[in-house]
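Single chain ahead, written as structure tokens, the form predicted on its own.
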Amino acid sequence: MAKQISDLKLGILGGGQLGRMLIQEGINYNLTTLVLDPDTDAPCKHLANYFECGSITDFDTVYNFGKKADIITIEIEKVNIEALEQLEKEGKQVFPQSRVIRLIQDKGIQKQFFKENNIPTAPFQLVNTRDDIRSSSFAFPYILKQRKDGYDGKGVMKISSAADIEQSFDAPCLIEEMIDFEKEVAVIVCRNPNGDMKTFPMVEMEFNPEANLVEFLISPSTYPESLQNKAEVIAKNIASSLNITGLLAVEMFVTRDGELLVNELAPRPHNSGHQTIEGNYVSQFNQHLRAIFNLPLGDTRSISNAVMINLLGEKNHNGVAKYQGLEKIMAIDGVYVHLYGKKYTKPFRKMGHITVVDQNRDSAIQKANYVKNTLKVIS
């Protein structure tokens, strides 16, 4: 008889909020979880069956940690790929596969993959130095992205003039045409080793312009069904081309003329899927576990309209976190609070999220606006 999920040990590289929510789902399956994270107070620390404080980018640390697990997954892409490749050679299952993480770690390789596989994306150019940027023929303004280690708005710059180039990254980068887009949307697709695939309904994102982080996420989208179907087809094509096992978040722009352009990929649970915990029949975290343990994929349909609000640390607040207005928002029907167990707050740090579910979309948005204006993370 094949081993059951409760007989296997899941190793998670990264102990942040994504790992925490994955463990919360895994508890329902009696899953044994092992976590590696460099932070002694990582959000996963008290939930994991085994927690190790150590570097997720160091070969020996990742390799030795991985040997303790049956299946290894990630909650952040910045991990030591060589260690994962070695573990795969020795028979360990790594999902997403190390070759997928390697491709997604480098935004340049990711863009070339889009081009080679006819996936619609903004025109781009790869550069290695500031001199390369100076000699680029791209018209201002354009977007400059570091090829590696950028996340949550870090490693991204708008270049509006030659003067901006002098302050730009002097490292391997990607120059991208600035797209005049109407909205950023996302589709999360999940694929198991059998090749079964399911997509979650497309969601719409509203950004905090100052932090360049998703502040508001609305599910499901109200774009025409034809556009939503097109987005789901693009996401499935990418997952098939990558031959990935696990979740893949596909972020896209909807252009002014109604076209879809793929912006970036994340091969793991993603901020654009948090609302699935209460808003869908299966959550993204449950679906990821189903995929990596090669179980039947769940029903991704929306149960209700859902709006997710990222709970960010307030500006000018550094220190032990206090949650102002929590009782007020909890008095509202359909409001679900998720705090990430982070002791200290700092400006724009992700401290939690709130999901508002309501059968009426306008009512859900109205409540979400109230939550956004009422609940504050201060020190």
Given for the second form:
Protein chains: 2
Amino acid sequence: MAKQISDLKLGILGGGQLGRMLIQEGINYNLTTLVLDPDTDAPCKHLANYFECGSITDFDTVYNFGKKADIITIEIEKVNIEALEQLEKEGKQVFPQSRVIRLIQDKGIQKQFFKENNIPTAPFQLVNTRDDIRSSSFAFPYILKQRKDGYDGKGVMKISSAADIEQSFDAPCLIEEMIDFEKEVAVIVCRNPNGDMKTFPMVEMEFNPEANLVEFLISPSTYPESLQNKAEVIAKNIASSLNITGLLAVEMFVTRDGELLVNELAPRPHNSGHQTIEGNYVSQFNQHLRAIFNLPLGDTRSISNAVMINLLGEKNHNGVAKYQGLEKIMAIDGVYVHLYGKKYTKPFRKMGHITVVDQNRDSAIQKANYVKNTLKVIS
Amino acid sequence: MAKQISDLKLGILGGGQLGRMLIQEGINYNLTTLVLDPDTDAPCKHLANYFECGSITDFDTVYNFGKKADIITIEIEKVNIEALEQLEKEGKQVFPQSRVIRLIQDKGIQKQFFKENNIPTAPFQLVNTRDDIRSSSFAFPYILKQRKDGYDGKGVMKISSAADIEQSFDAPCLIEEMIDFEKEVAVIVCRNPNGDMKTFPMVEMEFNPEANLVEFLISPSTYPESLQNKAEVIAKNIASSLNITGLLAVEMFVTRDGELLVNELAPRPHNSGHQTIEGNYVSQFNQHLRAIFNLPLGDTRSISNAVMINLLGEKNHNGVAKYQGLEKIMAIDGVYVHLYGKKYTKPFRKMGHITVVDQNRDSAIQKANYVKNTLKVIS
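Show the form predicted together with a further copy of the same chain, please, because up to now only the form predicted on its own has appeared in this conversation.
Let's see the whole complex now, leading with the same chain.
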């Protein structure tokens, strides 16, 4: 019999919550996992069969780590691409493929890819220095994004005046028209090496403006079916243009006039798919494993309305994490707790998430509000 | 703030599949787990924060292991009770309590407990030697069970004639009237230290006569509500008579004339509750954690019809396990794979289970039959 999932070793670059939930799902398939992360206390540490503390951006470290695995995947884009390319040349399977990660790592190349493939996206301009920004003809206000290493709201700022430019990044950036959007939505698509594709139903996101992080996620969306179908087609077009193997999260804006504009891609499990663990027949983590091990993709349909709340560290709390109100929220039916195994909390750190599942959408939202107001991560 | 689940260390006696699924669920609560098991390759080995290879029946080993934990639980009854009693005396929390395990370890004491508490059960007689069996007035055929250490059909035989007695156990046994039952059913109840109790809906079991193991489990039962309610009342009566903290699986016979007779108890996660992972709002593993950490009990209702198939090693196969047909069954919607991380297969070894979830009961059973005929554990 050919080698199967239970015989193969999966190497994961990054040992945070996404890797942790992937491993949690992989237990069902006897998956052997190797994890590389620079943090000695990474959330995956005790769950991986082999944990290595080391840099995921260093060529030698990633290359030598990758040699130990059969299939390599990522839970964060900021990894050493050259090492992954070398591993691919030597016959290792890297999913998503190194060229996909390279493209997505650079928001400039990502935008050019959208343009070349007729993917709707906000107008943009690439700039290399602060001088280029000064001489841009884009009207204020606009969004300035660093091409590389932005994450969770870092590396993004709003430029409202010439004065703002002087405080901005002096690095290769992307100037983007500021979209007056009604809502941010996301579709997660998954593609296996056979080219089979499945999308999870479109979800709606609500942001915490202070932390610039998703605070609330509602699944499925209540936008008209026509818009949802359009979003799914866009996601599938991107996945097939990229020829990606694995998950691809596609974040989009719904503009005030009902158009969809692609904002950003993530070629991995994504925050906008956490509610699939309880809310859908298969989770994004299960689906990613199916794709990268070339197994049939699972049923992405929603079981129920689901609202996901990111559990962020409280302001002014730094230290060993305590979960205030945990007992109270666990008393409510349909409330599912996911803590990420992080010993220390700090303001706005992602410490876990809660999914509320309820057949009634309003009731799910109401419970989610209660959870948000009741559960606090303090020190 | 008082110590909470994420601050406490859970010691688990036994490192098999039940412990493994308990740890898998515990990940959601940042649970720290310590596991003791005599098998160096135990399914929990790589998932526990601390794994100790050692005897769970040896006083010193269990006592010293238990000292390292805050709360101690079991995934098998055959453990050293005296060590648990000593740990309780020294202030450790042991759930289920040592006295409950002591009672259930001995099928003779279990039967007497049923009798004293008016729990319906088959007529029985306790015997100490083969001589006692010879002089019993019970009519053939009857069932002979060893009072201790029986497990998965071991330590149980049918006695049809005086000749059979000569091949029987020469140890403390229980003679039990052979019940002409229609079906074996089970109710899992869970009780927390506050005395709150919740039952999972009654399930029906189908046995593999050759292996004497549950092959198929159907949830929920389609017996009339009145009978199901009666079964739930029996389960709750037992749990409160025992004052147990944690899960209690109550296996019962439904006789041809529609009566319920309690067969056996298991004070831990149980094979008859595996389908709760996908089929119910909370799983038995989640519920057990809630109970032993004195958290509010979760919603036990069924989400859907669910059929659980035990995945047993094929006859004539001994060696490193291969899962033939895995890809085929994963192509079917509603099929969930749970492998137990056992490297080696042998005939009838429990290697995993599959749960089929389907809104239509007949369709779930049909898919389960396909799974049973398609997925084979070979070497």
